[in-house]
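In structure tokens, one chain follows: the form predicted alone.
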Amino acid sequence: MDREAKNEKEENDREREKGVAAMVACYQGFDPAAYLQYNYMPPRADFDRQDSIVPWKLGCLHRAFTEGDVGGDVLVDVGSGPTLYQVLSGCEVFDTVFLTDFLEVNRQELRRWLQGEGYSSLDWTPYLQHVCKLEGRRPSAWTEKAARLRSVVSDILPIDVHLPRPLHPDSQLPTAGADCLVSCFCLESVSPDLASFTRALGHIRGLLRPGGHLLLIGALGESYYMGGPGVRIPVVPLDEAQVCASVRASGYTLVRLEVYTLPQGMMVGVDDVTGVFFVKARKP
């Protein structure tokens, strides 16, 4: 490499430090139990409602989570964020769940529901009872999933998907990578531009067997969103050509991608998102 070229990889490398320490600032004043209410409640969670967000994507990972081709012993969800909704299909097939996420609140979260101790700040209980019709069950089976999915929670994990090696190497997770990863609402949330997208996707994949599972969920057309009272967190608007792109220049094979696009009455003005996006690929 000659000097030119050095040093404008060194700027460029310099640039993309400075635009992820501005989104690491960004999200100092993130407020789990406010953007779970942005989010997961009604009308974005209404379980009544064929056109609402939540069960469609509750619906796409039902689907992928049965359809016979992904399984093994280990689930990794990437950025869960505060949300358990992304494991309530897989923790049904896979025996070994690593929960992350790079913010310590929302890790707090989480662990208040998993050890059934203090207040979480939604109620799974539709979630869950949502999911069980799914899967054929009755509603009321819906404790049973919750004893499930406590159950087979191995461990809430820090991640930086900015890093080449997204988790500590002290982290549980074995050597030849999970079986499966799903990652909702993450990338192209916690990402400056779409190239620093991409390089998490490829850093994300290393956690991956060959062979393994990405089912990937995020949004379309996005420039922001609140991540509590006054807390707005830029996001890298997408399409669906440069997702696809992305996943593929990442080293994936893209099995399907499914998009919904939100009706009016699903716009509540905590960010300007027009759709959302299912990927489903494999690491060769």
Ligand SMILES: C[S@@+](CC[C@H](N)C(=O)[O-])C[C@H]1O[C@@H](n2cnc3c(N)ncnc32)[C@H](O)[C@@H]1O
Given for the second form:
Amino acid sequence: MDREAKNEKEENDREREKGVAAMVACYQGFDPAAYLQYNYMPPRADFDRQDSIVPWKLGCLHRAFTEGDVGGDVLVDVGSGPTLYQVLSGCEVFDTVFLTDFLEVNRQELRRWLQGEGYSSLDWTPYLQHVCKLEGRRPSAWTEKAARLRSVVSDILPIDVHLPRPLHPDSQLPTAGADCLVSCFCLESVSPDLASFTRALGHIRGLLRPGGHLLLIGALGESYYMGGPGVRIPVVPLDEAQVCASVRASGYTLVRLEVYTLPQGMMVGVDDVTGVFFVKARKP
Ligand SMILES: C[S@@+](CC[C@H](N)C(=O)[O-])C[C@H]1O[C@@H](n2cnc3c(N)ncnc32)[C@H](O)[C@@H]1O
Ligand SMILES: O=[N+]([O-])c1ccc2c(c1)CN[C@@H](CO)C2
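Return one more block: the form predicted together with this ligand, after the form predicted alone shown previously.
Now the complete complex, all chains and molecules, led by this one.
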């Protein structure tokens, strides 16, 4: 590499590190309880509304986990935040589930749920009941599903998707990698730009075994969201074409893309998201 190219690369690396550091600063005010109130209560989580966002997400995840091609022992949820909905179907398929997040406040929120009912900031019962119904079980089986999830969560780990190795080396992941990754509203919400989003997709690909699946949910057209009162967090605005291009460019085979467009009733003033994507992809 000649001197000029070397200088340009060093400048780009410095810019990238500044952008990532700025995102870290944004997250210092993240408020799990407020975030849950903003996004995981009605209208966005209204199980009696056909057009509510959360039931759409749960339907995508249920189909993806149960249509027969996803399986193995280990599921890793990348950037769990304070939420559990993303593993309510997967916990029936995998015997070992790792939840992960960058912030201790979120890992603490998840630990509180694991201790038993009534300790966490949100009552996940309606979610558990809804996924039981998707599985053809009676809603009262939610207690069995809660017990199943508590039994398969193996650890709640720190993660940083901007590191080439996002998990600490002694994280007990199998050497070959996880059998499946799920990640929801994380990569585009923690990356300063599209290139960083795509790089992060490549970093988490290293957590996955060849033949393993990635289930990715994210925001379309979103430039910011509120992570708590007065905590405005910038987001990489994505469109469908960029999502598909980034998934392919980072080494996955795209299996399918599903898109939800927000109706007016789902715009509640906590972000400017216009749509939600669901991607099922596979590591060759
Ligand atoms: C918008 S929240 C998504 C939470 C949850 N997965 C959901 O579906 O609502 C983004 C999450 O990314 C986490 N995060 C922030 N920086 C991160 C990083 N560098 N690597 C991994 N996760 C990060 C935050 O702590 C937060 O929990
Ligand atoms: O409607 N929802 O279910 C929902 C859940 C979480 C999030 C959004 C929407 C939009 N903003 C993202 C952060 O970028 C977080």
